[in-house]
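Coming up is one lone chain in structure tokens, specifically the form predicted together with its partner chain.
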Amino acid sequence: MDPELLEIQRHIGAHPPFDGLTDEQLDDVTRHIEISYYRAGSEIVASNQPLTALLYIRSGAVEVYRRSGDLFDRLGEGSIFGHYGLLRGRRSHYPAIAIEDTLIYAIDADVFDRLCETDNDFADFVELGRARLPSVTETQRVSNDRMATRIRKLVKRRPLIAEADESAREAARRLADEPAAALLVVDARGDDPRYTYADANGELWQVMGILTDADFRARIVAEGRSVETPIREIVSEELVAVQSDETVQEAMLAMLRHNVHHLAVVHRRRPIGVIRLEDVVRYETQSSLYLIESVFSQRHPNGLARLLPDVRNAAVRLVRDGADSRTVGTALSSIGRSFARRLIELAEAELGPPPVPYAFMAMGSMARNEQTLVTDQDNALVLDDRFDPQQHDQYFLKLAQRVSDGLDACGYAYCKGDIMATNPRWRQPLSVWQRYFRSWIQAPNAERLLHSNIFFDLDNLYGEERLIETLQELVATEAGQSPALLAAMSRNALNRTPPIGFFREFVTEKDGQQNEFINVKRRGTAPLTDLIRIHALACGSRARNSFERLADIKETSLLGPGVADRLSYALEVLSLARLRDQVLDIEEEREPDNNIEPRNVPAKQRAEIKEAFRALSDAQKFLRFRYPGPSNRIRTASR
């Protein structure tokens, strides 16, 4: 290499995707550059033109536009563009304009092709934007030992199988003979192909469910039934099964989600074993499940607060083990719920039984199963309609205060918007809540909705399920029917836009110490979650988790093909970026927050994050078009 061109080589070699190249490859690049200067405002690439080079920004800034004229990307020093066009027949797709005086290094297309052929990382980087969805989680999983542990490793013995017509006595006797604590109940007359398998004789059986010691206790002894009762009548309806190649983590989550202590493990459809909670706990003593167990064994709120480091450790381990955001979100939400439940139990134990039935309602991220390490409490009390403020409110205020103070001590900060059961507005009987929801749905107002958005993600935390179910039903059936509500929510969802020119200095924010950061919640996950909520309401989805909502949305034709997958990808990338940065904060003994500092983000992830922001930006454009709000017009008119 001519040492004279080192100046150029050093700059290129410090930026992705070139930073991973060998010296020889870099020499090849540096020798095949044509430098051009573009004054601010001039066009660097016109759309649909032959492309002969990959374009690298040495200095300045460039905006790439879609053919529609919308901004596609804003790029700064060290970024590349034109690679999409090079990969697709060497023709430009989008025009690019210099928005500052810009110096471009144009790297010969033949060199680009050579690099794509010989360097997988380079090829991955430039091909991003094509279906990248599977690879993100794939690589994480493979790279990780613990996450790669299949549940079948924990299966120690073949399952005990009993036919549904066997008597309880017969089944119990077989259980007593074996060290196993559970029986798989099978039935020849099943109609669910998912759990139907053929035995060694070619006979077809369907797995109905799992029968445990507890079932005999509860359904035979406690209910005084005959021991001759066929077990078909005492086995619980729902079968929770995992595939044998799913990970321990996934099995654990299945238990958490369904609140069961036993899982059937199936290979394809054939049952190969039963896994007990204890098996998993033994395997993962420091796991979130273990943590939940210890939450419920605490006798005092102070004891709960002392578990905060354990919560953080559990999350750090999940993230470090390469768990996806949904796993972490569900685990943290389950932990959060158990804290709240235990606090309510302790409060009730002290205050005595409630004067009227009530439900403690969780909202926002906890209801969506999307909690991170930085979370505040959003909760409310839904009281039975027999509630009389004069007589009863004293009790519920005290209850709310204890729970709220306890949660704060455990690391769930007070809600800044005061959406907590301690606020009398959010401590009301069901009929008042119904009125609230009807007024939000029928006469929405963007300002008023701004803080009550999270009420559309609600879940029962403790108490009378039916109170919450009534509200959930109301939301699921009525919210989607109100164009005014969807429009008002859309307007709010569009308030926060993603930083399209991410990693370019002028779009980051500065904190007090003048460090650059991006609030990935405010600019990413929150607007994305808002947007998903609106589409979910519109299509009548009852799911609360954003990924589940997207799966429901995907079933409809509301969004174009592939859009729901792209949003899932975006949510995963942004949520993980947020979690990873929080974990980094904890490991470096800082208080975790929702900001990510671009300099802490490896180059590859930056590209993923950019892609995610782009997906969000596109989805917001669609939202604006789909729900043009009357409130927008009113606002314009009043100016």
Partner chain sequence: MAAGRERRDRWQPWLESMAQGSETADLRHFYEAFPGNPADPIGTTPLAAIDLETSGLDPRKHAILSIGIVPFNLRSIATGASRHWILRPPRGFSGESVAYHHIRHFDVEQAPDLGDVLPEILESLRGRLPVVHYHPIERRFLDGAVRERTGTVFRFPLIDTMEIEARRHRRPWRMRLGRLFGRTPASIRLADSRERYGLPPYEGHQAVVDAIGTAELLQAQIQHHYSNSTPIGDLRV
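Okay, that was the form predicted together with its partner chain. Show me the form predicted alone next.
Here you get just the chain by itself.
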């Protein structure tokens, strides 16, 4: 294939919905492309125009409009448009204009039809306008990403190629001038058809092998050879190569089987890159499972703190690979628990065995498996009732301090409300905790409501499970039986309303640079989580995750038909918007936060976010009537 076509294929194959296609399908796409150039301001597609191709933006930017003239979407490099028109009679529904000088790849409509018929993921993407929300099977696929990711995804640059008659001096010089760590050696006299290809001029070449820095040291310097030695004399005789649509897993096995650290990646025998063992390891280290293994292998808190960049990389990878918010939240919560557990193990190793049994308790988002990249620590200690403060409290204070300080160093900030085990109020025997919980349930006030919202989402981090289970059972059986508590929690949940104005437009805030933003946690996910918790308590659900609670609520008659599904959709949309913005912050080297700027969100996602806020608003209105309280309003506080 012509090098220019290979470059087109490489670009398209890196963007959805083409990134999941096989090499054969990508070949078909590439062979049926026409390239067009549009100056800024020129019309690419007119309304109701016949369409003969799917349009892919190679570079530049495009605005797509509704027939009414309203902006529908703003698209950039790697985006597609025209697919809705192709699906509906091959006639455009949305006119499109280049807002920058733009290069377009027009992919023949017949190829588009073939892909829709033969590839479900491609069809889902173009029909839904996005990747389908992952099913359970797909979620498992994300967690086993190594098994599915094609090795071409790891190829970042074209291979450096040297002819076999080139001298070692010249080859080494070229290698030193390039960022590549290896070069491919080719020979016109080769006779192995497996690795023979035609270049752009039609000349045949055979890939003989790979040369690295280590080869120059071992076969030139160590053996005392002349630097004018042709590299055909020092290149390894055995070439190990993988096809570009083989998986990362298969590439790893090839490296292990042949005991090599470099692989040539070929597409239809033409070399397109070289993969190093470091590339695979770097890809794998962004896996949450690998990260958890690393956490438990650390022998000092300082080693744990150095893993913070890996935590962020793991989250970025999950979000960019299309994981849903529940998958990301569970992965980040599992990582957070691993940090806490390892810190407790290290503290116990230093302090000695605990004087009485205990449980280290997690609350809030970690307990719900809903952590994001911006989180603080909410924890407490539940101690056996044999606890004697005079004899034992110094041990547990030191334990709490080591864990809390360690978590802060690992990126889990101290709780501003001092909800941590270092606070003596939250380092108590089980019987005291039971009294706490019953007082919050039976006589709610502003402070107790605040504590109910935090502590009623609880999970065991480490230690005696029975202590935490006792408290979980108390919440599940007693909280839902207290109309006063449910009414008070309902009123409290109405303190934070969604940012939608009278005309259903966003109501934004402004930061120090006058940028308009919305705090998605404060105005979206937090009030949504609050109202889900209330319904879950009312129906006696023992689930901690908000999506699981909604599934339990759906089985009751608490909400009308379809409401639980609508709230689940709203939670997914708002959680993903928050995660995507945090990932963008990391990629652009900003500290992640919970804010999004609506003007930077594509039109389609803005519409989804508005719909999610409307669902929250409707649910809050219902909450007021579902759990009516006494007329004397309890003064409440926000967390």
